[in-house]
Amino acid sequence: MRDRQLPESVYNWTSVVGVAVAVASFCIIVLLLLIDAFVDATTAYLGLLTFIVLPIFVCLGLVLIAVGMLIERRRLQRGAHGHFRPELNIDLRNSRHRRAVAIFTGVTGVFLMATAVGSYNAYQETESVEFCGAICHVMHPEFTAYQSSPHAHVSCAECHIGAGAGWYVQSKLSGAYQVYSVLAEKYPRPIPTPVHNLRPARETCEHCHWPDQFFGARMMVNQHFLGDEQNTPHPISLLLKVGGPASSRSGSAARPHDSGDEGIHWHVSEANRIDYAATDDRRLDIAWVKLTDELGQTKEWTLDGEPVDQEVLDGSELRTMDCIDCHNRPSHNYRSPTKLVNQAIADGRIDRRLPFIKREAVTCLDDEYETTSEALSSIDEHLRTFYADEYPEVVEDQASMLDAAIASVQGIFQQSLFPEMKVTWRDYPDHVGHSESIGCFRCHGSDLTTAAGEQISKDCSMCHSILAQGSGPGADSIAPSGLVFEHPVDIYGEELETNCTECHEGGAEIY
């Protein structure tokens, strides 16, 4: 027989079978990196199978040669001896000793190396917006969300996880089970939120948000279309108390309870401690709230003022107030229709001119459907029979700004609407203001008093001011004392009374 290179124990089919998978998958990874160098496009799933899937097909050939050479060695010894005895001889002086010495470090050394850079590669690529995102359909929804969010240049892991290695490994061990579910289609439709388990915003919001730049005020202009044949502007002025240390803005006195601090940011104050008990999941309904103040001096509110039962405080989530609590989807925001189509046609993406567009856009919007491509074929449909019934001299006069129109409300769908998630902005209200969905008013206003009957308070006022409204005579003056807020539509005086998402919900209910 053939003098053999290596030792006897390394003749047999499930080394051999090891040493064929090792290889292969090594030399696919050799490729895969090649192709990743020289190639401008390729697909998010290429970092996905070379630092992670074919490495571990390596390490299992490793398993599968070391396996295999320790049985065949069982088999050897006892054949000799009768038993086996777990000893390892090396013999330098024997040149098949030194061989396979000289290649068992060789192997070791360049596996130890590929194994450094692909472990790093594959910290990289689990860290990245693609593999959060694009690699699995599920997050298809709330990836494109996040495309058009302010925080579309952030890293999903910079919030979600931030930096250290425990929640790191914690963000892992959770995602383990969350490849399971899509695996086995066991994941919910629309995903559930809030994330209970997510990382207290101290430590990932306010390493770019901090407290101590939380001052000053923000002028904003909400775009507003009435649903009339004109779609007449109504466009709301607002000036946006942010809030911060009162002292830092000349001619701001804060009020008693304010601890030196004002505005919407007083709610996350150092100086105050807010915490809360909330009775559903998403956050919604709120059974008590209790102030501690720099002083350690506490007020609470409960529901009627009545005392809270321990029961209820037992089977809620009880909290300390952050930024997430308001600021609830900073980077997956569902807009509602209304709001997206007032922005279409601010943007001149839509053309006022089409009569009732705001309206009809908002309608077929709003309906419900089955799957995407039913969603646009309907859309075009709804549009056009409307246009070719009521206004024939747009379908033959203005085809082309009619073309442009249906293409944009299909590109609002597309990014706001998923039916096969069955994702749409109801499922995930933005606690931000009170329009159209319930937001500050979960506190302010509710049904929430001390004990003595005073209720959180409901004015307007103290976090942000009506500088103009409308587009009426007038409209183009500023009020730098504040209006008060009129309704487009006489709703006689009821804007003044309830809230504002009694009537209005996104949709095309009511405008």
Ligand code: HEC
Second form
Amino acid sequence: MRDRQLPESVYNWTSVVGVAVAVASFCIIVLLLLIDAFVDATTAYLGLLTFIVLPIFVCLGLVLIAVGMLIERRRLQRGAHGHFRPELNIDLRNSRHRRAVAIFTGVTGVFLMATAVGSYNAYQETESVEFCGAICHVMHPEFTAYQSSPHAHVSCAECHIGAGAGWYVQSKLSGAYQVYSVLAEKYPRPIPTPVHNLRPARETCEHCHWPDQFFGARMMVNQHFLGDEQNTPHPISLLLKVGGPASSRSGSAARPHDSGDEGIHWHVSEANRIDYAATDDRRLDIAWVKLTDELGQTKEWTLDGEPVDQEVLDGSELRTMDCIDCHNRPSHNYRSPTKLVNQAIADGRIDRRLPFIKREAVTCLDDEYETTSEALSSIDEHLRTFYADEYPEVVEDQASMLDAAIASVQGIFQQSLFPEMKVTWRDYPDHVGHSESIGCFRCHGSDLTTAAGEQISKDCSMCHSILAQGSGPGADSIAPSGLVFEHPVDIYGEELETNCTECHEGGAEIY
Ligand code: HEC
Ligand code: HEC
Ligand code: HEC
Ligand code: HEC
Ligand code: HEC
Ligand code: HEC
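Moving from the form predicted on its own to the form predicted in complex with the ligand:
Every component of the complex follows; first up is the chain already shown.
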């Protein structure tokens, strides 16, 4: 018999194959690590291969070795070689045993270290933005919107998982199911929102933002252009009463509350708790709201002040209001064609001198398309045909202006609409505001009243003051005390009576 340095039972085909698989995978991992260290721009797929796929093969190899050894040992015990071997008999005076022990300890040590480094990296990898956003193509819309959001440098996991082992395990379990449903093409399109098992926002958002830090007011300047031939500009400047400590009050007479906290973030101040019941899956239809203040006093609003049916409550989702009941799109905000075209005209990416460009751009963005490539060619065709028919001189004299506008409109489509995943801004309404989706007006000014008939206020100066509006004379002087809203086109006072969303929804109905 040859002088074998390893246990007899290793010498079988299964184990040999196992060794080959494990060693080969391990060598590839080392090689990829070297590439990763020396080459700057490697792809996300490399990490997936290095830290997740190959380690699985290393483990598979090790399992094969063990299985092979077990089978071989059984065979040996049954007397294939005619002699019985004791279970374990290590004699350190025997140089063959010494060598075997040394090899075993060395290999185990290296393996354990590699496992530690590997699992840390696997952990990092599955938490990485590339893993969640780029590799998983289903997330393409979320990832695209995320990249142009104020949170583009906050990792997906910081909002979706947060700190602590419990949520980590929970998210990996549901993540495993998600990977399966993607592979099996079982996932719904668009991905449903809201995320019903999202971690409570106060545990994630408040890592970086905490209510004490909100202060005073925030100025917002929104650019608008009408759908007329001149694309008439109509900017609106608002001062949003974000809220803060009592000392920094910005004179809002309409406020129903006079406790220390005020303004929009009053909803999430330590002193209050607002519970509500939504009867639909998307939390848009609210049937019951209850406020509990710092003294424990409560106030309830129900539909038309009628006592709320227990059956309705049982069938509803009950929530305590937190950040995402308003900021539900902090990172994946699919803006409407109206907003994006307004912005592109304001930035000069679309030239305002092109007649009716606001109206036409919104119209062709908000059409039905099966695929992105179909949309891009239709947009090109729509705009060229429109100008060729209506304004042939534009096609002749301002061809490059038109080309640039077409490219910008196509760019807007690619950034905000995803026909393959059936994602549009309509499927993911933004709850901050009220002009294109119902947002604040789910409660404020809705049919919810107290038993005494008191509404949740919709007073136009409670949440903001309008500092400047329109492009008429005097529009550039700011009115610190606030203006009465004047609708850009005369709609006979409807803007104060009817919710903006009855007419506006960001698409082609009103440009
Ligand atoms: C700033 C926090 C934040 C970050 C960062 C973030 N998300 Fe989200 N995500 C949210 C919130 C909030 C929701 C919606 C919750 C709701 O309405 O229930 C959401 C919803 C989603 C949804 C469900 C569909 C939808 O749009 O409502 C997916 C899928 C998703 N996120 C994926 C990702 C991916 C992938 C990344 C990283 C590229 C990421 N998220 C980064 C906060 C975040
Ligand atoms: C890891 C830190 C971090 C986490 C977690 C985080 N944010 Fe932010 N957030 C930021 C940073 C950084 C900014 C950008 C500040 C800036 O641009 O001035 C920001 C900006 C914002 C803004 C202002 C956006 C604007 O239009 O300027 C809002 C609103 C916001 N975050 C809400 C949230 C919500 C809601 C959550 C939880 C779902 C959250 N954030 C989680 C770091 C974070
Ligand atoms: C009642 C709705 C509502 C709730 C609840 C809410 N916010 Fe806001 N928040 C707003 C509005 C409206 C603004 C101003 C508009 C904007 O910045 O988009 C704002 C602004 C902000 C800003 C930007 C502030 C600035 O001055 O630039 C941050 C950051 C923020 N919120 C984080 C949070 C966090 C974190 C929570 C949860 C603890 C939260 N908000 C809860 C409605 C809300
Ligand atoms: C789930 C219901 C609900 C939603 C959604 C909601 N609110 Fe409120 N809000 C309330 C209730 C209830 C009150 C207290 C009304 C009262 O006591 O008369 C309130 C009060 C306020 C106040 C007065 C706070 C103070 O200083 O006393 C402001 C400002 C406000 N909300 C802004 C907003 C804004 C902005 C949004 C949308 C981004 C919004 N709310 C969305 C329920 C809601
Ligand atoms: C419950 C709070 C609340 C009330 C009440 C309220 N608004 Fe607003 N409004 C907001 C918020 C929040 C925004 C900012 C939305 C955003 O971030 O884009 C806004 C934005 C606006 C804008 C700018 C829209 C744009 O796209 O430029 C106008 C105009 C406006 N509101 C008019 C009104 C009028 C008129 C009323 C009274 C009928 C009113 N608002 C009542 C919260 C409120
Ligand atoms: C009865 C229907 C109706 C209601 C209600 C209404 N609007 Fe309008 N809105 C219009 C029409 C029609 C136009 C003109 C479209 C055009 O020529 O661009 C318009 C145009 C606008 C524009 C300029 C175009 C743009 O979007 O860039 C703004 C801003 C606007 N409305 C804000 C509001 C706000 C805020 C509210 C709620 C307070 C509101 N509207 C309520 C019908 C309405």
